[in-house]
Amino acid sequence: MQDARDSFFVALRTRLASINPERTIVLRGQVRPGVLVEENELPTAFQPTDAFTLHWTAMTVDASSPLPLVAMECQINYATDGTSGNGGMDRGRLLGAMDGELTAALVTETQSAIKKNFSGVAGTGAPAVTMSTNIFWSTPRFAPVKTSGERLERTAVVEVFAYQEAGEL
């Protein structure tokens, strides 16, 4: 399942920030594409602006296949407070505009990528391992635009399925 996470999480990763290059987070003093899993980053109470943080809130495993086959739920919180430049009157465009990306890279492209084993990459350089299955991916559901003081946020729920292989955890 792990391995699932990881290249739906590199997936998006890539699509956004090919639409998107200029979608970037500071984080621990280092800059990255505007995508980050909750459960990889150190606990905090801060929700980051005008980045997508992806949440697996749900799992079923459906086990009368040879392989069986697990559906995980992903929920996509972003959020914007708009520009400073604007005085954040532009948050309904800004709010918009990570709408059009975020269904630009799950639902223009093909809705799968290659499962790979990302476990031996951290610290090491070594590339990671392509596995025998694709991962795919249901359209988003896009729940209604929530007001939370001057932000705006939204949350998508994605479903990703692939087929648990062999030695996998």
Given for the second form:
Amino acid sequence: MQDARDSFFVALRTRLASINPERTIVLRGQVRPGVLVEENELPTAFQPTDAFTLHWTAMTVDASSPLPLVAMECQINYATDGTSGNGGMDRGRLLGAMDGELTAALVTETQSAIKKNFSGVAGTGAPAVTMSTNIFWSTPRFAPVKTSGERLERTAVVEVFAYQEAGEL
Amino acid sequence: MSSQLVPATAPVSNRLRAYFAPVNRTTGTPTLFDPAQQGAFSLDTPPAPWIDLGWTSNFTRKSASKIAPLGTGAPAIVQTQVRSEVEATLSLDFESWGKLQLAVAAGSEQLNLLVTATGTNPNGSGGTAATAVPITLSGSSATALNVGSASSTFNLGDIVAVDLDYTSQTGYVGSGVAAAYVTSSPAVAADINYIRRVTLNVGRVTAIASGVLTLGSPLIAGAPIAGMQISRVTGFCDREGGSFFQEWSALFVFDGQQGDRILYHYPRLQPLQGASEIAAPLIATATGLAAPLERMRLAAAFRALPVTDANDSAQVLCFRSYLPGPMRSL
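Alongside the form predicted alone that was just displayed, please also present the structure of the form predicted together with its partner chain.
The next block holds the full complex; its first chain is the one shown before.
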């Protein structure tokens, strides 16, 4: 299941970086594409703006398939304050741009990606190991915009599916 | 990738893509698709002469083939079985509206609404057409039409029908694909534009330069031949009634998320119903704003006709092929 989560994150990050290379975030001193997984970062109440934050929430397993089919819900939160140079008056446009980027990344291309095992990558730089199955995902559902002060926030929910392969944790 | 086999799972996808190809009506020759050679093609670039008709929904195929018991003795005891009737139908909704989607779903001829001559009498499928524009073959191709100085009479975005003049031909007419069957010249009022009125050899002008009209997609009949002319088209029209049956070869592809693929190849399909459409509400939103809006999908239903499989001379209606994903157990 971790492989599926990692694979979805990397696929989404790669696609978003291709769609808008300028959407970056500075995290622990590093400039990275503007997408991160909340559980992989230091606990914080800080909601990064102009970036996509992935939260893994619900999960179910369908055991009727020859391989257990895991369905995981991924909430993608994003927010913007607009730009200070415009007095925040462009916050609607910036949120709309993020809506479009996420739609393009999740729907316009294929809704699947090869599952990979990234467990040996950290610290070694070894390439991820390609697994035998693909992950795939649903069309995203976008929640209504929330207004928090001058900030606009939205959550999109995607169901990510993966077959649990033999020996995979 | 691991060298271990993975248990095969049921294919998963959310939609099905349709491709159609011409049938030579005069010789009764369909376009055959060879899944062994061509099955893994990219969905966006089908092998020639297959034409992409886009995504479909509600794909339903029904076998009406009957298997009957054959009994002998008294009392009769079933000794064997026989196939007493072979029939198959299918239905689907096209997610796109276009010339070919309309044509294959029309149930009969599908007409081009040719731009009319000034002052002509009204007619349900279009009045007397304006004079056609001749093509210079030199400099023309399946995507370029050299019309010389007449290019000034065309505009970007124009739809054009390209075909021969009607000069008393009978039988199947229409270049590239048989578009209609003409029984006699009087039946079509000896209309010089009749073939262009029904032809599927149409395109949309996307550029005009140096007397050449560039089309957005290649003509179904390929490069123009001598005698072909151009008529401008405002749209398409089909009718309830008529005795002509369209016939096409069809291929439907269900692309699984695990690299597996199901292909349904119907070498000969004829329409089973007249032109119809399905109205469905647009996606419901949290606010309900979209509720009053409806999407009209083209509804099509077909009956499969037989071909002979060269491998064993069996008469068959449909070939269903399954291409397993990589390293799946069989």
